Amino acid sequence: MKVLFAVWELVPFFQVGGLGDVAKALPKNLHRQGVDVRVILPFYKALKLHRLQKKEIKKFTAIYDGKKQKVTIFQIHFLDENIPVYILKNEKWLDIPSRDTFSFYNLCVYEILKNNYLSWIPEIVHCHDHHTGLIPLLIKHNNLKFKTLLTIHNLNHQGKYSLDVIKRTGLDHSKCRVIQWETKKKQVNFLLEGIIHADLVNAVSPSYAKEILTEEYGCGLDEIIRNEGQKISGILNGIDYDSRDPVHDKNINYHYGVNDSPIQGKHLNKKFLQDKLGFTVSDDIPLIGFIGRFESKQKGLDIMHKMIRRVNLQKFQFVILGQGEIEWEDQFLWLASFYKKNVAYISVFDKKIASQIYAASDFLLVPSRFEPCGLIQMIAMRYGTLPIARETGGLKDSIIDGVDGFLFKKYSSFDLEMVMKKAVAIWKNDKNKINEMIVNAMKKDFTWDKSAREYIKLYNKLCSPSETS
């Protein structure tokens, strides 16, 4: 089976968000399970090759905005896997991301497929998020025989651009499913086009695949998604156990595993981090972490902030790592400056301190308003840190309440506070129960092997005669 993986970011070459991690881990595991998978993305000016030698594959021209644009295809490979990675070079449109970057990139992928510039023909083009949303449209409109799968990582980011961007690709915008109010604004929705024209669509957790059918989580597209519902499914993301492992993590001081003194290991890492943060060094005070983007519409910053301000801080220690919206950075910086012995705020993301928080914390807060999948709860569980999370999306699919974490339903600071105090009460009064939950969490299987097998099932479905008829 041959699959072309179309993404806009890829660890370790270029990363903005979590998609970059997925774009590395999923192809690696597909490759190990026998899929001939190759990755294609733009060759941005900021892309780092890590001293890899690039090989020129092909020069070609693509007509964009009525002009011939020169494009060069280079090939590199994953640092640790023999998987071809194609990077597309064009100084005008692909050097620095702009409103035209993704439409031009999508057009280039289409031209490469149409003309077999790779001398390798995939059966399936696996597209990710709105950045690749025009590829299914271009393939279908021009009657190419490739099957397409679109993965929705976050429906909230839809990629709305001017209709002029569509016209520059040479497409008649009447071929797009432009919603009426978008026509008035002269906009096209890249993610919407991908959802409508892809042969199959999946979200990054089973629960999120159901949630996006509703008005609450559908981000204005719920009615259209319901119309396409027969081709939508959900597959939970995984995490890379090669890099997320408290047995070998070089960023933590004391190593441990599920079968190698996990409770003692966490105890030692907690003492280290408490001392580093200037907190009281004590195993009698719960250390509660938060790691995530400061994105108020999604990450539950408001209810977490209200809850922290309301509780008796002398009974808790909070360590918060995150950056994003300046307003919320200022709010948590203010809290930390007034409650230095109980609240620490770190605004610059650092993998080392993130690992230390995962290893040292007793609990990790994940109070998201919505969460398509979420990785931090999986990483926390790998390190034996019990998540306290809202029952939504991938959080609901990955955590069993009272078994390997704690869940609350209603999006409110009071419900968050109630479940946090419940968790802490068990932590204080029933160590056997908590230790059992820690072991349960560490034993959970969030490997990408499992997710890759589910994607292979989708690929097989796409290639089956019933799908092609």
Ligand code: NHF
Second form
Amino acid sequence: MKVLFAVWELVPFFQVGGLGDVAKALPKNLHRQGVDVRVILPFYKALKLHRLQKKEIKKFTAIYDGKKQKVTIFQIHFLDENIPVYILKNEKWLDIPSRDTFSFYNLCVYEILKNNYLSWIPEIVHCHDHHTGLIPLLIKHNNLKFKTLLTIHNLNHQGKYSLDVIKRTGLDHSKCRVIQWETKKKQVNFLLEGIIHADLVNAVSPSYAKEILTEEYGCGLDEIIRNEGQKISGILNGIDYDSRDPVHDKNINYHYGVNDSPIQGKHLNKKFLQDKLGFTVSDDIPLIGFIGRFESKQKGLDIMHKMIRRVNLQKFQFVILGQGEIEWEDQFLWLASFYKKNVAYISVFDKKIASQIYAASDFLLVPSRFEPCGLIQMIAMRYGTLPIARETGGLKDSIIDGVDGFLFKKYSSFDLEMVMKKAVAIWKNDKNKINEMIVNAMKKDFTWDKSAREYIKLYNKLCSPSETS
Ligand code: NHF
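Form predicted in complex with this ligand structure, per the form predicted on its own context:
Next comes the full complex, and the chain you just saw is listed first.
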């Protein structure tokens, strides 16, 4: 089985969010299960090659906006695996992400497939999020025989651009749904086009796949998604067990594993972090972490902030690692500067401190309004840190309330507070129960093997003629 994986970010070369992690871990596991998978992405200026040698494999010309554009395909490999990664160089459109970057990148992928510039013909093009949303349309309307799968990592980001970008690709824009959809503004919605034209679509957890059919979570696309309902499924992401491992993680000071003094190991890491953050070093105060993008529409920053402001801070220590919207950075900075002994806010993302938070915290807050999958709760659980999370999307699918974490239903600071206090009460009064939950969480199987097998089933379905023709 040959699969071209089209994605706009890839760890460790270029990362913006969780998609970059998935783009590394999923191909790695598909490759281990025998799939010939290759990754293709733009060669932005910001891409870091980590001293890898790049090999030029082809130069070609694509017509964009009526003009000839020179594109060079370079090949590198994954850092620790022999998987080809193709990076596309074009100074005008691909160096720095702009409103034309994705339409141009999608056009390049199409040209490459059409002309077999890679001297390798995939059966399937696996697209990810709106950045690749035009590829299925380009393939379908030009009658290429490749099957397409679109994975939705986040429906809230849809990639809306003026119709000009479609014209520039040379596509007849009457093929786009926008013509029936928006009468005045006439913007093309890349994700919407992807959903309509891909042969199959999946979301990154079974619950999110159901949620996006509803008005509440459908981000304005629920009607369309319901129409396409028969081709939509959900597959829960995994996490990379090689790099997320408290037994070997170089970023933490005290190593531990589920069979190697987990409670003692976490205790030592907690003391270290409390000291580093200038908190009182004590095992009687719960240390509660948060790690995430500061995106207020999604991540529950408002209810978390309200809750922290309201509780008696003498009884808790919070460590918040996140960056994004400036207003929210300011709000948390303000809290941390007033309550230095009990609230720490770190605005610069750093792998080392992230690992230290996972290893040291007793609990991790994930109060998201919606969460397509969420990776941090799984990483936290692997490090024996119990998530306190909203019962939505992938959080619902990965946490069992009272067994390996805590869930709350309603999006409200009061419900978050109530469940957090319940968790802390158990933590204080019933150490056996908490220790049992920690072990349950650490034993949970979030390996990518399982998810990769599910993707292979979808690939097989795509290739079986009766299913998608
Ligand atoms: O885990 C990778 C990530 C998800 O919930 C996350 C999100 C973006 O919002 O699939 O994509």
